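Only one chain is given next, in structure tokens, and it is the form predicted alone.
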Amino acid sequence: MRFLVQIVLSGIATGAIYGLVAVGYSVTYATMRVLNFGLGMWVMLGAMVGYTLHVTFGLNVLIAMLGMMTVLGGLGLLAERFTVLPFVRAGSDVWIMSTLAVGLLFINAAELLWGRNPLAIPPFLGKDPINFAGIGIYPQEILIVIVACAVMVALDVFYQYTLLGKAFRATASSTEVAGLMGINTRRIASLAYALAGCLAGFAGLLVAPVTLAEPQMGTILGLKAFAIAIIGGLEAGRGIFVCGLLYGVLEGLLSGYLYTGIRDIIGFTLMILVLFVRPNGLFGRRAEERA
């Protein structure tokens, strides 16, 4: 029983990371009908930049997080402007390859700047597990779940109660109508791309103390997050996050009771099954139901 509880708790923490990255896919798709297929590499970049700011330069972890998100937000604006916008305007789907190319560029740059060896980021709340009822829970895992949930609540507040958030929602509903209302949809699209990159980078810095930071860390994570986004429904941010949590628990249970290798084939198998039954995802809506 204790082993089961331990697996579930660790799975929730892992799922929270998947959920944050998966929501990043939703942000860009809902707003601009574009997916950043290299988003997993932004996870890695967040961890690497966070390592430099926090470990190398010795900055406070909160300042390092803000600095990392500033860097990734700026890169997101540039990436959208030069690697996505030209193809979208031309009505071409080449942006699919360009987003992957940017991700691969990040991996090569990371190997040049930080090397190929894993880099250790100290856990933000200490290394020793917290023992409760005979179960050891690592503080970093608790922090991941709390912070990830807090980010989702903050996103919900942003979308529901701020003018910029309402502009995001209006643009997601109809770009043409939003433009007629005076909303700068071009700016919203750029900000959405930057926000997705920040979410991925934030997730990378959160999980790096558990997994270590290295150039390839985001590749599989990004693929799993994409599968989760499809399973939840690309326009259903809350549903996607819930799917991420559940997926993390399922992955942990199968790895703990069967064998580790099976966890890497779960996501896309579930994605195929869900798409067969519900093409718009578990929490998605049919296109004609959109306001």
Given for the second form:
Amino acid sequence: MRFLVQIVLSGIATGAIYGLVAVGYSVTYATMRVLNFGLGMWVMLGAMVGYTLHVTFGLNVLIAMLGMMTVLGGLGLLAERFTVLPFVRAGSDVWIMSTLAVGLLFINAAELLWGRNPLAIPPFLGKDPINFAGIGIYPQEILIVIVACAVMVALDVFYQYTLLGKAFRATASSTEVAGLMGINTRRIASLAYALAGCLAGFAGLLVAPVTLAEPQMGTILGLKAFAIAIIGGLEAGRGIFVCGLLYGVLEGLLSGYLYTGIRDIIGFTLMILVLFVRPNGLFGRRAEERA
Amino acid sequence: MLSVDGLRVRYGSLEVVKGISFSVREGEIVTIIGANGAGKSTTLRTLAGLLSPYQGTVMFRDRKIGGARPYNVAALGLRLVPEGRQLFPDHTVRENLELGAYLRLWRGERTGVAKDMEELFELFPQIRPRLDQRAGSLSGGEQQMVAIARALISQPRLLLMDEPSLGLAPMLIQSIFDALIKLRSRGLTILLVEQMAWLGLGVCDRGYILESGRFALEGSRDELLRHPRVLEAYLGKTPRS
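May I ask for the structure of the form predicted together with its partner chain now, the form predicted alone having been displayed?
Below: every chain and molecule of the assembly, starting with the one above.
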């Protein structure tokens, strides 16, 4: 029983990370019908930049987090401007390759700048597990869940209660009509891309103390998050996050009770199964429901 | 206020608007009448920046806007109420109105927007009780009222209206057009596109008859209402000899 609870708790923490990254896919898809296929590498970059600011420069973790998000946000604006917009404007789907290419560029750059060896970022709330009724859980895992949930609530507040958030939702609903309202839909698209990068980077720095930071850390994570975004339904932000949590628990249970290797194949198997039954994902709506 | 010269618009190789020229002066209501596929909506969508002209110039308040992006056109004070209302269905009615006033709210005009919203509730009393309802759940008539209110709250210099009667019951159509008459008395400039000629010509100062992408006729309201061709083809009456 303790083993089960332990697995579920760790699974929720892992799932929260998957959820954050998966929501990143949703942010750009909902507003501009574009997916950043290299988003996993933005997770890695967040961890690496965070490592430099927090460990190398010794900055407070909150300042390092803000600094990292500023860097990734800026890179997001640039990447959207130069590797997405030209293709979207030309009506070409080449952005599929260009977003991936930017991710691969990040891996190469990370290998050059930080090397190939894993880098350790000390947990933000201490190393020793907290024991409760015989169950040990790392403070960093608790932090991940709390912070990820807080980010989701903040994102929800942004979408529901701020003028800019409402403009994001309006652009997602209809770019054309949003433009008629005077909303600069071009700027919203850039901001959405930057926001997705920030979410991924945030997840990267949050998980790095548990997994270590290294240039390949985001590749599989990004793919799993992509599968989760599809399973949840690409436009259903909250649903995707819940799917992330459930996925993390399922992955933990399967690798804990069956064998570890199964962990990396369940994502796309599940994705195919879900799409077979619900083509718009578990929480996605059909086109006619949206009208 | 608006002057269009030699406007031509194409969808691929298909030319839909074939070189039309017209103008709208401050404070007047101008109506473009035409059958389905005549190019009315295409003309309005081009003026609003949703389509780019293939040829011709569009000047609005002394600025060239042909080919400009919709948000830049909207910022100049030209506002389109699109065909089929096109509200944001998952936003509440209040949010739709806020988005209509997006640029004003961004400039910090919260008090002014709240005051104007109250005035709009006098024009369309049906909106107030629906404020916190999802816009997609409203009836067609209510949606049309919200769509017009959403455009008006931006304080437009020129309101473009694309077939406001489309899909509405006769009683609702009447209340929408009554509202237009009230707006006209307040000095709002409107360019109206309408398939139902008697409605469109009933409220306008001047009108144009668009047929297959070209203006077949133009004139004042009375001239058009008396014109044999309009009487026969658009009003279903036999002209008196």
